[in-house]
Structure formats: C-alpha cells, structure tokens
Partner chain sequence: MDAFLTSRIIADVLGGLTNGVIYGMVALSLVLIWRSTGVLNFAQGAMPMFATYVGFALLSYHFGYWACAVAALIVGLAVGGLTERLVVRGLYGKPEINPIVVMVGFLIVLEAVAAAIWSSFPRSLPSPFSSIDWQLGGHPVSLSPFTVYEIGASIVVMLLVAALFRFTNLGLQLRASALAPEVSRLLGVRVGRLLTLGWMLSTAVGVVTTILVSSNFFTGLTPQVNDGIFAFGFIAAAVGGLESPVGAIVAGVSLGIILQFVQDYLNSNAQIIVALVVLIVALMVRPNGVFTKSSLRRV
Amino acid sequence: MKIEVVRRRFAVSVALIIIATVVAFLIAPTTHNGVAIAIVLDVAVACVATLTLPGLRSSHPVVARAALSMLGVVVVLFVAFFLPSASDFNLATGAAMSIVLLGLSFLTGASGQISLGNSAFMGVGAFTMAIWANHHATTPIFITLLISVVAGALVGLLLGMPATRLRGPYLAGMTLAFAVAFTAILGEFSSWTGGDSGLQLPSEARPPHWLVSLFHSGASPLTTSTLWLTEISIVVAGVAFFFMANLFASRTGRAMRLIRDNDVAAELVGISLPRARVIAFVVSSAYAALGGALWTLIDNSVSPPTYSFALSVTILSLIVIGGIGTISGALIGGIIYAYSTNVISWIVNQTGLNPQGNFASQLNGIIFGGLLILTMLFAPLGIAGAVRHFWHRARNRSSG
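If we take the form predicted on its own, what would you give as the structure of this chain on its own?
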C-alpha cells in the first residue's frame, strides 16, 4: 500500500515539475530568467513532494530536515529576486543575525549556560574575515567564511574551558568581561585590526559572470551585488539551520537539555558535564563568528564599535523575544532585527523626531526593551512558544 502511495506521489510530482517548467518559461521575459525560475519552482516542488512522503519524518528525519531547509532557502531566494536592493540588504542582515541567535539558543536554551559575550564572538568572525580578505584577496568567499568559523570556535574553546567551573551569574560575568574588553583588545592589535577606524574589504563581493547572465539579466550593478550577498547569506543560513536542527535532535542535543534540567541526573547517566559545556560554547561561538563574518561581507567593512556590549544585549533580547531554545525563535528574532531599522525610520518620520537627536538614536534599544518586557509578561516562552501553545490548544479543541 505504501509503495503505491509513493508511486502516485512521484507521478504527481513529475507532472507538477513539468507544469512549473512550462509556466516559468511562459511568464519569464527572457530564456535565462525562465531557466532560473524553472529551477526554483522545480526544486520547491521536489522538496514538497519529499516532505509529504508517508513516514519520512519518522524513518528518515535527516532527509526531511534537508528537504525543509532546502525548501525554505529556495522560497526566500525566489522572493529576494523581486525585492528592492534595500529590502535585500535587510534580509541579508537578518539572515546573518539569525545564525548568531541560533548559536545562542543552543548555548542558553539547550545547555542552560548564560552568555553575554556573543557580540565579541561575532567580532572575532568579522575581523577574521576582514584580515584574511586583506591578506588573501583571492580566497573564495566560502573558504574565508569557514576560516572565520574556525577562529570563532577556537576562541569559544579557550573561553569555554574555564567556563566549565562557573555557573549562573558567575558565568554571565565572565562572558560580560570578555564582551566589554573586546574592543580594547582590538585596539592593542591596531596594526592588524585598523584601530578605531576598522578595516575595509579589498573589493566588493561580486557574483560570477555566468550567474549574472543566468539570474540577473538586466539588473543594475548595485542590485546585482546586493542580491548576490543576500543569496550567499540565505544559503549559509539555510545550511546553518539544517546542521543546528540535526544537533538539537541528536544525542548531544538531548544530553544538553538533560544538563539544563538536572545536571546531577546527567552525571548519573554518564554525561561529562565539562565536555558538554565546552561543546556548547564552541558551537555557539562558531555560529556567532559566522554571523559576524557575513556582516563584514554584507557591509564590506568592519569597525570595533559595532561589536560593543550593547550588541550582546540586543542579541539576548532578540532570542528571548523569538523563543529561546527553539529553531523557529532564532528565525523570528532575525526577521525582527532585519526590519527593525525600517520600523524605527517610520516612527521617526511619523512623529517628526530629529533623526540626529538623542532620543531617536536610542529608539532601537527602547523598542527592543519594550518588546522584551511585553514578551516576559504575556509570552514567557517567546513568540515561537506562544504560537506553539495556541496551536496545541486549537488542535485539542478541534479533536475534542
């Protein structure tokens, strides 16, 4: 019976792929655009067909997560193609921030360790990206991103080893000290980091010519560059979410949650607390470094004031608002951060505030602080937790 269902789904999927390909070539202004749209639609159909296979999530959960991640990436890439360059820039920034939030969600939400130093870990990845690019300009972007991830992981390892002896406010204090001292540390190595002025990338990231002719026919150079950076950020975020989803569901993820809930019970079942806590720090710092490296790539520059302690507070607020310890919470927090600048600009324009005034400059922190208070009052588990709660209630009512 199950084989018959699979065959039927396969036949329907093939028919939908053929229809999607024909429609893509009919609506596209050029053949190149038709090929691009057809690829996107065909991949989306294949992912949906894979996700709807009976018993896939229970028998092959990794395949299901891969299909879901690929579907999300393809849909967002398709939407980004039609957005203006300013919206693409916000989307790329939000994707980078969601990666950082994902790492903190694992560290604090899964393992129960409090960290206030994620802005410094982001800075490690950001400056590694800039320094490496200035000395090795021909290195491919994805290799440079991997180097930044390794640098962040090493710093997380160095900080995580003494952190195994600390808990609660003492651990938060240590990471706070690292975040506060980070800008001063950068100043001591001004010959490498550029001091207070920071560093500029040697050249702006540009897509390869074959990709320009295939996907961006007729686009302006600015739009092409912005869209290319957006595509890189979305693809990297999709890969990061895929690996984190598997990590959450793995034996290591279950061990982290047991440590968070009851570390004595975790030790009794043979879990090494120091090793697990160091792993959590390494993963979180690697994700933060990846997000910081993407920020440098998007902005084409990096400066120490960007990675101050205030950014750590913003990161912590966003993950609490989105839903700490959840994959979707990191995504929600990234979306909020991506378009917070537009909301603030709208408020300033509507209220007639002086954009250069003190109140307008602090409006970002005021809004995030207000959202954090409202979240703690009305949705202690964050937006993701509240949505899940109402969804379960609605299902229980319908089944009852």
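In this text the structure is predicted, and so the values were computed from the model without any measurement. Numbering follows the first chain given and starts at 1. Only the largest set of C-alpha atoms that superpose within 1.5 Å between the two forms is called the rigid core. First, how it differs from the form predicted together with its partner chain.
- Comparing the forms between the two forms on their rigid core, the Cα displacement of Val63 stays under 2 Å.
- Superposed on the core, the two forms differ at Val348: its CA moves 2 Å or more between the two forms.
- The Cα shift for Leu16 between the two forms, taken after rigid core superposition, is 2 angstroms or larger.
Please show me the structure of the same protein in the form predicted together with its partner chain, now that we have looked at it in the form predicted on its own.
Lone chain follows.
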C-alpha cells in the first residue's frame, strides 16, 4: 500500500477519535458513562481496524478476520444504541437469522449441496433451548446455547449420513421431507415439546451478571429494556461469522470448494467426498440450531408453527438473494429479514391495497419467490456477487 494513503487514513482516524471523545464528554452527564465509553471504544476500534486491515490480511489472516468481525459487531451495536427500541427486536431476529444463513451458505458454497430442512434444524435448536431451560433453570445462557448447537449437529449427522452419500437432489428432497415431518415429530413428543402451544421459558430471561456489572448496575438500559438480547444476538452472530470465515479459508474449506467445482478431481487428490459432505451438512445444521436457540431466547417462548416448511423457503430465498456461497451474503440476507416485514407493510400502505385482503397477505410470497427466481436466473451469486462483480470491473477500468 502507498505510504501517503496510510498517512491520510491515520490522520482521519485520529480526527475521528478526537471528535468521538468530545461527543462522549458532551453526552456523558445526560446518559450513563458506559454509553459514552462505548462510543469512544467503538470509534477507536473501527479506526485501528481500518488502518491495519490491509497489512494484517496478508500477514495474520486470522487476526484480520477477528478484527473485521469485531468491527462489524461494534458498528451494529453502535447503530442499535440510536435506533428506536422498536427496532431492537428486528435487529435481534435478523442477527439470529444471519447465523442460519451463514450455515446454509457454507453448505452450498462449500460442498455444492442444498438443504431445505433448515427450518427444522432451527426448530431443533429452539426446542432444545426451551426444554433445557425448563429443566435446568440455573444453567448460564451461553452453556444452554452450546447445548442447543450440539443437539442440532447430532440431528444433522443422523440425517446427513445417508443423504450425503448420493449425488443429485437427494439431500434437498430428504431435508424437505424432514422439514415437513418436523411439526409431526414435535406432536409425537408433546410431553416434552408442549404440543401445539409450544413452550415458555421458565422466567423472563435476564442478562448475565457480568454483562450488567460491566456497564452500570441498576437502571442501565441494558437491564431495563430488551436491548441486551439484541446485543447478545449480535455478539453471537459476530463470533459465528469469525469462525465461519476461518472455516471457509481453512484446509477443509478449500477441499470442499474443490468438491463443489470438480468432485472427481477432489477424489483423485485424496479428499473423502462423503466425509467432507457430512461435515458441511453438520456445520450448517449446527448453525441453524444456534439461530433457532437465539430466537427462543429473544421471544422468551417457542411455538411449533414457526418452524414449518415455509420458514425453510424463506431461509433459502434470503440467502439466494443475499448471495449463496458467500459470507457477506448471509449478512445481507439477515438485514433483509430484519426489515422485510416493515418494507412490505410500507409497500401495502403506499399502493393502497387492502391490508386484510388476499393479495396483501400473499405479497410476501410473491415478492420473495419472484426475487428468488430472478436472482438465480440472472445473478446466481445474489447481491454480494453482483456488488463484487461491479467493484472488480470499476477497479480494473480505473487502473487499466
């Protein structure tokens, strides 16, 4: 990188940190010190990350990915402070959804397979979370989340083993059957899953103590509102993105991309196809379960109809529109999910449709289904792929 670019960036960063400190001093008397400190920290981390990222990426890729994930988390947390509290819920569900999308993106981008059963794997995580919390109320939240992830991975292993031995659409069809069967399975075990009415978490979920003590005790915005749930979801999503970025770049990830592009060549260089496919499938189910467990935490309850086949279709649409096989696509899909209901009801208002009418209630399906087809036909890598394409073209034109 050119030396004057670095110098210019450094100057801008220092200026930003100074501005942030001044702003923090100004708002500190009216709000909590934690918020003011957070603002300064946010900006500082952001500046350091942008300064060092290009160099780090080649020398210490893992640290660069950690910095990038942290930057993302910090920016979203920062934005969440200032959005109206009605938006917290959207952000939290969107963050959880982006974890699910990340898993599916890995499965498809890495091994070229596709799953239509992610709604059911989310359900496995969601119900594990609720069941465990009802039986062991004292377990810390993060342990319960991990248990849900393990449950999702085990179910994924069970289903993936037969289906991944085959080429073709078997995995898609079989996961579809699992997604359709899932509500019936929940019904069979109604003494555990609460039947049609689902389960309620034993008590209103409370933020862990260390999170509260980190900021202010008492009436901090972290304890009084649901903001802390949003923060947990965003942080967990950041960790998930960090692991996935490393997995994509690891030896396993590269082996899997070779399978996607040419499975015969992959077998010739000694990659075990069934094993790699099962791993990809298990990872994607575990991620889906994590997203589902977060949803239980956010909603404080879980009900079976949420995890019907329609959710799988939504998940598929989101990741295809965002960019299947890419990491940024999962992020884009999560943001779309967080605000799609708002956008669609805005469209209904603007066009003067009857909100209770047939057409308005089906608008969601028509828009998502149509976008799904158009994206796959004209831009198979979705928004992320299209942006990358134009970025490269603009760059080549300016340099050459």
